[in-house]
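In the form predicted on its own, a lone chain appears below as structure tokens.
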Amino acid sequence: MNFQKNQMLTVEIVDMTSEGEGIGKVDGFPFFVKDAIIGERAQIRVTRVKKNYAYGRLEKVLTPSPFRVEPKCAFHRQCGGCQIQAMSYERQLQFKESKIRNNLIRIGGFDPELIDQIMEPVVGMEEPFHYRNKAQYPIGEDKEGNPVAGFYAGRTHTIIANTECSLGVRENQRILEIILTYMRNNHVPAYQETTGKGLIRHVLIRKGFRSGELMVCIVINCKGDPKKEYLPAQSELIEALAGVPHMTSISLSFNPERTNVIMGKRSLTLWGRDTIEDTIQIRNVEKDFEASGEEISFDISPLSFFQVNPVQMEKLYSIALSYAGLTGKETVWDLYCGIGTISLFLAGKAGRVYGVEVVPQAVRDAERNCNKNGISNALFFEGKAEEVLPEKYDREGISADVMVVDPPRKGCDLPCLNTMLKMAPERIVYVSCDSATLARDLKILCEGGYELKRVRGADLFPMTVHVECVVLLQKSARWQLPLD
């Protein structure tokens, strides 16, 4: 059968991709439907058609799913950040348990009776909105040339005007109001990608959700000169964000380049402090999350990496850090330490944590947070993993007993691998945002000799596709040296 663009069609939604799409079928013939929830009947346009299979837009839905809701947000289908918030939640975390589940056996190659034997419940919210406590919200023009604030629609650099998305903090939306006010009155321009003029590119907002702290970082089109004043009626708009409750930190970010990076190399604190505190506690797994009075500090600045969700970082760390089996002997190494948030939990148990970070301002960013807690048994090292592991193991003969990994959404680089086998810890524990990479990564281990013991996933992103996992490998007698 042939299909054309613009045909409508009924499908039945039988499966989801680990993308959110929803998969139907006319005559055998597979369609992937954005917005489409597993169960439903719905009508749909042919957007495109390839050899095996093709994509429809949702167009009415004529026999609803049980799963599916009332979405909070006006605007989830245009924005496609929230790809599944039509979903029920508990919905939700089944498919992000069968996306895990999935990857491990057809990208890792592991026996489905083995994953399902290890495998432990996904680790949902109980409130699963205005859970970030950090937001970049891209600054444009409407087409009467007012300044508006949003997010890009899906795929595109297209803003859609929205300043109340429902699942950042409350306050995001009165900072946004009291900038666009301003650029209004002042007569501001907002930044145009196609032609690199304008002034106003992004606006960075943190919130420290137990200590209440705001933080407000407004990327510009300048270079930056410390002998003028950057923005019209500056400090106009600096009185009108520090009256917000709990403001903490107001500056500025410089980017000048033609580039889809949001915020620049260079930065200035025009008002408050060069950063925000936060708080997070380490929780007893075993006892269903329940605070162990363990806290950990954090100072926050506009260019560190924290979790967006931190509610449930807590709850992903904590898993991490029983995982790792710590009796306070250990020499652990964390890799891809960022500003050392797991190196601080995994301290309080071990015998001598090692983090190891490429970005120079993370690892900065690490040790003051280490001296903060009056931590002494950690120590950071700035550079590629797979380069300073060996150095440190050949040369200086620092062993490991336990390795922790939190890669980007790539994964570990195959050196990096390499060297963790070499240096054969009795324990593995990987953190990962991506189950795919993840997957393909435990074949490589496991391969080298490692045992998959225990798999958890935590759901750090409701309403979206994303979910974070934590895997555990025990070394076992298979071990053997990699091959160079």
The other form holds:
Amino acid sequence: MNFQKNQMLTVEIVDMTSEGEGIGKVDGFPFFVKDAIIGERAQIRVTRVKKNYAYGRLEKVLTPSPFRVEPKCAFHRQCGGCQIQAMSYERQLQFKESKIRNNLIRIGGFDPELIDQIMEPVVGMEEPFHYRNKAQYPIGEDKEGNPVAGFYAGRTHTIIANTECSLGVRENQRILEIILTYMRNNHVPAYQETTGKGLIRHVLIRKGFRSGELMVCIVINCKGDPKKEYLPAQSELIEALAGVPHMTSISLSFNPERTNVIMGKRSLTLWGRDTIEDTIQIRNVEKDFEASGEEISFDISPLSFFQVNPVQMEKLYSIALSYAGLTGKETVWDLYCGIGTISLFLAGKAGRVYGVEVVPQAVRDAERNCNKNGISNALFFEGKAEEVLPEKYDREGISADVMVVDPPRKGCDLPCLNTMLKMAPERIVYVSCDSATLARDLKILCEGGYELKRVRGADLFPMTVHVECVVLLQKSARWQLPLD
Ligand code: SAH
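Taking the form predicted on its own as the starting point, write out the structure of the form predicted in complex with S-adenosyl-L-homocysteine.
Entire complex below, previous chain first.
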């Protein structure tokens, strides 16, 4: 096929990739078109031609898809954070459900009939905007040298000024405006990645959705040797920020490294508490996620990992808890436990919970959160799941009635899966943020003697292509002790 760069073409968008790009065909030749939506006719400009496929830029929608909606954010195409904001929310949920289904069939090798039989509807949000409890804004300067806060234009490090992200909480804008005004008034320079000069790098804002508490952490290009003032006119800034209703914690993070990593290793609280508190409730999955009244509180520091969508997190972990089918006696392992969010959900219904987590600070947080909630039947181990588990199994012959895993995108390592098979829990609950690696791991566990019983997606990231998923595996009658 002879297509030229910059050529204009008309295409029908007939499908979508798992990354949310539209797929159009011209004489059978596939074009990937970012921002185009399934079911529309569009004019595109050819940007790159490969042997078997090509890329095009959406120039004009000729006949809009029935699923196209007016996006909330004027910057959604430049930003790239919300890949599918121009698609109706209902269609987004359908897209996510088929993403999970396809991966289980193609990568996991599961029978489509089985999947259709057991897969439950993906759990969406009633109000799919302003759901993030955490925002990290880069700070830079515009052409005139004025300080700006915004986002990096897709795959670049150019900051586009925008303090009104429609996924974040409304308080973000006010806090950012206070910081930018302070910077202008006091000539405080923004950090420049190219030279390594300047002072203010990023602003992190967190909000406890139930408590209402707000945290601001300003990341500065400074080693943090003890001194009285790290910022010019520091007290003026603190006073202005402390005036925001529900402000609870104002801190600095010191990051003098020339790196993409946002947060520095050290931090200092300037005003208020070191942490904010938030509470999550266990929900009744059988009764349309009605609140059960049981809640768990967490202390969250600037560095803690905490799911960014607390409303949906409650639903996700409540599904995991219901799949675990606990009666109060079980020994449960929670691998990749982070600050123990799932572990603490499980602890109230289990005999004993063991958590495993690689980040030492997260393990300390998990222990602290146990004490805070008066939970005494949970114990945490620091280390890699694929090392801690085999070691404990070989040395101590540990056992499990139920295992819960919630690994990062890359999924579980083989030694971890193998030890899980040897430990042979009655049930395995796998919580996943990437259904492709989930499917790969389920294949191994099912070949090792488990049966896939339940699957349910939960939308923690509306407007993006990401989806979380919970599955239940049951030990089958065919299970045999694996040979080494
Ligand atoms: N279930 C937790 C965290 C899930 S995120 C929660 O909901 O809060 C995945 C976690 O796995 C992170 O905390 C990460 O630090 C941890 N992790 C990553 N690789 C790991 C490994 N090899 N072994 C144990 N934990 C790991």
